[in-house]
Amino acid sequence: MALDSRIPGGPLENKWSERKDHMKMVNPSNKRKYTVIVVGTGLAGGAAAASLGELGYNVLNFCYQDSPRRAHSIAAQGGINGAKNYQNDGDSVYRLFYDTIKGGDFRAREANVYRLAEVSVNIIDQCAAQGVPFGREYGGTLANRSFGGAQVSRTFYARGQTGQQLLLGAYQALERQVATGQVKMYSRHEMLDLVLIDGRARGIVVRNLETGKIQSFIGDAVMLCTGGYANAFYLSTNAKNCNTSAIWRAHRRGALFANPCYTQIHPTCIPKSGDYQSKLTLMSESLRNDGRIWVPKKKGEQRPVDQIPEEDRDYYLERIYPSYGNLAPRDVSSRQAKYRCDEGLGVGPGGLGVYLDFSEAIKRLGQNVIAERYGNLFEMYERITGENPYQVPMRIYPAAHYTMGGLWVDYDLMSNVPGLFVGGEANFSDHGANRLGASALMQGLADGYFVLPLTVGDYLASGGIKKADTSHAAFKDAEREINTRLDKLLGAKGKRTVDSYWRELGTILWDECGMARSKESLQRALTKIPVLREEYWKNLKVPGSGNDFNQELEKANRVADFFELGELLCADALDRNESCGGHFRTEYQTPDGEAKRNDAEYAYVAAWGWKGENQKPELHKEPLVYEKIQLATRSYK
């Protein structure tokens, strides 16, 4: 299959308009003839059902949450990037584009990249009009704060809760077109298919959460805004119910899958604290600002923290990377805390930790400068650990987080399933093989209110959608699939429960596919989750019926759908034979334990193709050409 990015011509700062000057136009009498499917409520999916509902499009919007404001992009904290040079400290937008570039390990498509940086402008403006309350200087500008793989201030936030006060806004946007009827919303409602017509995206199969309902709806695009599959690995710092059906099952339909193992360890989470526990919890990027990460340099030191000298301490990302300090990106700072706890440095309960310590901030600034800052995590911190961070260090470890792997979409954010959009998370196509800090909420708005849509209205204009309804042939197979594989699930009658399962996947993923992979662990992964997954279908235990409210349901479905992504994740890492940002095999590395990448013969965006259950997936490759910058070893030293 010949991937088509249909990216424009031209220079790359002059791409998105070149793009935007010749799309086709739908005029606004038309517009309430056509009917747009948004999965999804985040800020990629509120923002983009918003806007399409603004334009005059009938937009029907879904999510499995009782209340759209309750979409994982609440949960963000630290903040969102924008090229605005507020700072006057030589921002730019080629200075974020080529930042995230850089940052993504000259993994993702430059001309998404620029676009990105290009639109951001516009984001921060739209928000604030919108009453986000982003943190101000004394004299009413805008602040702003760093973040890590950049060495100017362009991160806007609203403390700890800019994810939260993002969406709030975007919501009551979306709520506006419900009230006009524009939008008409869904909640908890789960899709659990995806229809094709003709070979075009023309619906989804949904199921009711609370009756059980199995319904279908009809539309002229499909659009997902689905979030990403870090869950996949069981302790992530995702929401438990964030999941990758809608673009797994949208996968099983044609569209290709790109880069899942493109998977990021966030190092700044709370560590794990028992194996009863069911999720971890992110503590903000922002914390680098003002915390110091050391840990002690002799192993085994048993001094309380408060008594351990400086010249003990080996405040290791200074040292290692002294141009970025403790803002050195996250995949590195990751590793480098691994390999602390590795070399028996680390601290807290079984050495799985490394110290964010405060005490030299609150020296400099005061405590309550600290409190304005970052008071709400704090709050947090000291709530789940019992420790006050304002008198003790933090302690942190790696844990997994966002996913930049997800469905290949074109420049036009569409699959190579015509009429399926995706948007935020839920594509692949922004940040290659790591994402830089406060980029994710930046990614959903852009493509939320600035990119989709006006590339789903080039796509409607284009003609060639055919009248169709539910009652459709396709529609009727997709029903009957989804309850013979509901039926399968109820009827295995076994006796180990889906967490058990979900836990022992997340297990493997982890120790084999997590922050470090080799052949051989790949190779492991690769033999024990088909032997796993086969078990589940046969010794699954799910009480209940589908015929009303099921959460062991919902969740059974769910975990079948990681255990085949689990395998595509794991196949691969085991084809890229490079380092690469969060992809890190430990066969590729430099002396001193660096990501090496093999651009000769992996600079290019793997796309998978579903050949069936228990085939060997096809790989398709869009080769990664870059016009403005230059390939080059990533550096933060």
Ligand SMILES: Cc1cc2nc3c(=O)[nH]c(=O)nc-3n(C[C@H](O)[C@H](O)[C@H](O)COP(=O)(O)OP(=O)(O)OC[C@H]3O[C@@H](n4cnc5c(N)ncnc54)[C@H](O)[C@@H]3O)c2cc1C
Contents of the next structure:
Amino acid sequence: MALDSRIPGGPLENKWSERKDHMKMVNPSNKRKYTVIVVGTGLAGGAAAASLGELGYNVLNFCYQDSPRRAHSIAAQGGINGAKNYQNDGDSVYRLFYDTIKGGDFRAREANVYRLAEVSVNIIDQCAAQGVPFGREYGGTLANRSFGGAQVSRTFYARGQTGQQLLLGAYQALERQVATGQVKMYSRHEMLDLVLIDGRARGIVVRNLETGKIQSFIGDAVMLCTGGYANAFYLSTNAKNCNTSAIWRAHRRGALFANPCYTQIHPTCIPKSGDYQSKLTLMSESLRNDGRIWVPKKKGEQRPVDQIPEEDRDYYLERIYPSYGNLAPRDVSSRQAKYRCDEGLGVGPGGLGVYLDFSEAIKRLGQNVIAERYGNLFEMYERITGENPYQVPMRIYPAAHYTMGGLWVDYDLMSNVPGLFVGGEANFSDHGANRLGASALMQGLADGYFVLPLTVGDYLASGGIKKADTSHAAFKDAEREINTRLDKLLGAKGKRTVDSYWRELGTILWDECGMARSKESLQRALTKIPVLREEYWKNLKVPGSGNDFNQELEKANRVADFFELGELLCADALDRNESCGGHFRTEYQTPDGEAKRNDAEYAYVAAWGWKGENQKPELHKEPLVYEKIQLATRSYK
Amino acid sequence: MSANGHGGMKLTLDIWRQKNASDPGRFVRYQVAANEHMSFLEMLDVLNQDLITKGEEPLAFDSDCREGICGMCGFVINGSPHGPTHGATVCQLHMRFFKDGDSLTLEPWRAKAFPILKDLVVNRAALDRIIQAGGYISTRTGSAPEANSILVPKESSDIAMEAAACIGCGACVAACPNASAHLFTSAKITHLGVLPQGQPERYTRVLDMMNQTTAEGFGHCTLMGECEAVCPGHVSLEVIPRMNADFFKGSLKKRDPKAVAGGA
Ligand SMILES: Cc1cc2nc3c(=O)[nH]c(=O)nc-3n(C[C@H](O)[C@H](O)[C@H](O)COP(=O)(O)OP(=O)(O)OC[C@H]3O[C@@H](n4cnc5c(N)ncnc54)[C@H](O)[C@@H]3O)c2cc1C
Ligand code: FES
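Let's compare: the form predicted alone is above, so bring in the form predicted in complex with the named molecule.
Following is the full complex, with the preceding chain placed first.
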């Protein structure tokens, strides 16, 4: 299959205008004749559903939480990028574009990234108009902070709760549409399958999580904005119920899965404390504005941290990357933390930690300023660890956090399945092999407010969508398959709980396909996962029934998909014989331990097609063609 | 129940078990072993693993982010919404605040407007409907002016942020002897009402949202302050008099439409 990314012609700067100027349009009074299904209410889904409702489409919107306001976007802390250049520090659309491409280690599609940088300024305007309480200067203008991988200050923030405030903005816009009846909201409804009719995405099958009822919904287009799959690692910074089921089910129905091995390990998370641990907590990257990262120079350092003098501390990021220092990008910072711990210099239990130290910033700026900037994060740290970070440095360690991979989409954010659109973290489009901080919120809102509402219109206006309803055989078949699957999960009546399998899968992925991967480790993973998956289906113990509120069943169903996805993740990592961004193959590194790309052979998007259970997936390549920029070795030194 | 090898402390839990909305429900006693590094919800995870292994039905409780921000979690521990430490969600409550031998009673939010779905899980859709009634600034995507053309004094922005920090968990309602949702509703009214962007709809918003709050069956507010004490978003009681002031003004403006033309 040839992948057509449908990138518009003309110079990079004009591509988006070019595309918009030549889109087919649905006239205003005809919009109400179309129904768009939007799965997800995070920044991408919430913004898209609200905007589509405003345009006059009928929207059916789904989420698994009890309210759309609780989508995982709510947890984002640090901020959102926007190329406003309010600081007069030389920022521009081009610079944001270039930083993002470089941050992604030259593995993202140029045209998409340029558009992202271009609309970033509209996002800030939109959110400010909605009343998002961004940080402000005394004169009343908007304030900025710095984030990793950039040398300008372009990150807008609402204290340490930026995601919350942006999501509430989108949620409020969404509720306004719910009130008018333009959007119908289905909370606590989980999508379990995608339905195709005549090769087009026409609907979904969902489970009502309160009653267990399986139900079908039909529309003229389907949009998946269902977030990332970092929970495949079990321990991650994602919310407990984040899952891959929506995009994985779509993948099994024909949508290509792109770059699954591009996963992001975030450098600053609270270290794990025990085997009962249910998730890891992120300490926002914004802390690296004022916190300094270090480890003792001596192995087995016994002195209390405040008695280790300056000369015995290694501020390794400042030492290795003098021009970016503590704001080196995430993949680089995580890897360096891992190296220090591998060298036996790590701090805290098990030597799995490094210090993030605020003492100098507190001395320089005063505790009040630090409290104003990061108060809620400091409180959270203290609640979890019982240590006061105003007095002792935080201990941090990398954790699975974000997934750059996702369903393959073209320039219009449509997958290879006509009528199936994918937005936000669920698609692969903008971050290449590594995402820069404060860019996921930007991408979610860019997709949701400014791209999807237009491109879906073009698809609908292009015609060819036949009348159908949910009595169509395709729906009935999908419903039957789901019922069989749920019965199988409930019927195994084995010995082990879902969590015990999920943890084991997560450990395999973390050990063999985490911060560092090698041919051997990946081959090991690819032998272990299928065996465990097979056992899962036979020896699983899920209590209760399917016609009921049953949280174990929900989880069992999600973990079943993580197994299949995990295998593809490792297969992709094995196939990519180079290191780039978050994908670090130990065989491919420079003498000083940096990722070594192989542009001649691997400057492509790996888009995998599902061929059936226990079948080898099929690889499709989309070559990455750069018109504007030169591929360069990424350096933050 | 077996001590499950997680060490340290042994606790006795009396937990509200209710199969569904029509089941009358009852307390059931469990023994669980925990250690001080666990979060409260991790302790319940451990309990559930034991229950499942023994072939019993695990306890239903809501949670998602487990970082204190999504508002999904929440139940009452020994009479206190989100537990005894106050100012944080139950997912942020750690076992080091408890000691060996403690007896704890766990029950769901109790309020007419929050029907119980199962065990500790309730339906909070009423809060969404209050937002639907007017908890937004009507601005269409794409119609926004340049962000810095709207200057917002830092002080207003700070007040807005502090009110907007509400996570919508419903603890305020659970804490209130009248099951009032005033802290929730007035937090949103304050957030939007102190910002220049929120002025055009300021008085219709307060009337519509207040009417909806009453229609949902939440109680009235007698300013007892129990809500503020348990609020994990640290929303201050101050938002309630702010809302009341707007409500009176809004009601007057409604009776005298000429006054409305004058805006805020
Ligand atoms: C702790 C943390 C902090 C972060 N901080 C930042 C930051 O400071 N800046 C930044 O730019 N990015 C940050 N990120 C990343 C960013 O928050 C996410 O990438 C982004 O919010 C994802 O948005 P989304 O709309 O794609 O998906 P989500 O917000 O994850 O929403 C997914 C939606 O899909 C629904 N859903 C999922 N599966 C199904 C299903 N099967 N059926 C029905 N509904 C389903 C969910 O209910 C939810 O509504 C952070 C991430 C984490 C974990
Ligand atoms: S689970 Fe999100 S606030 Fe507790």
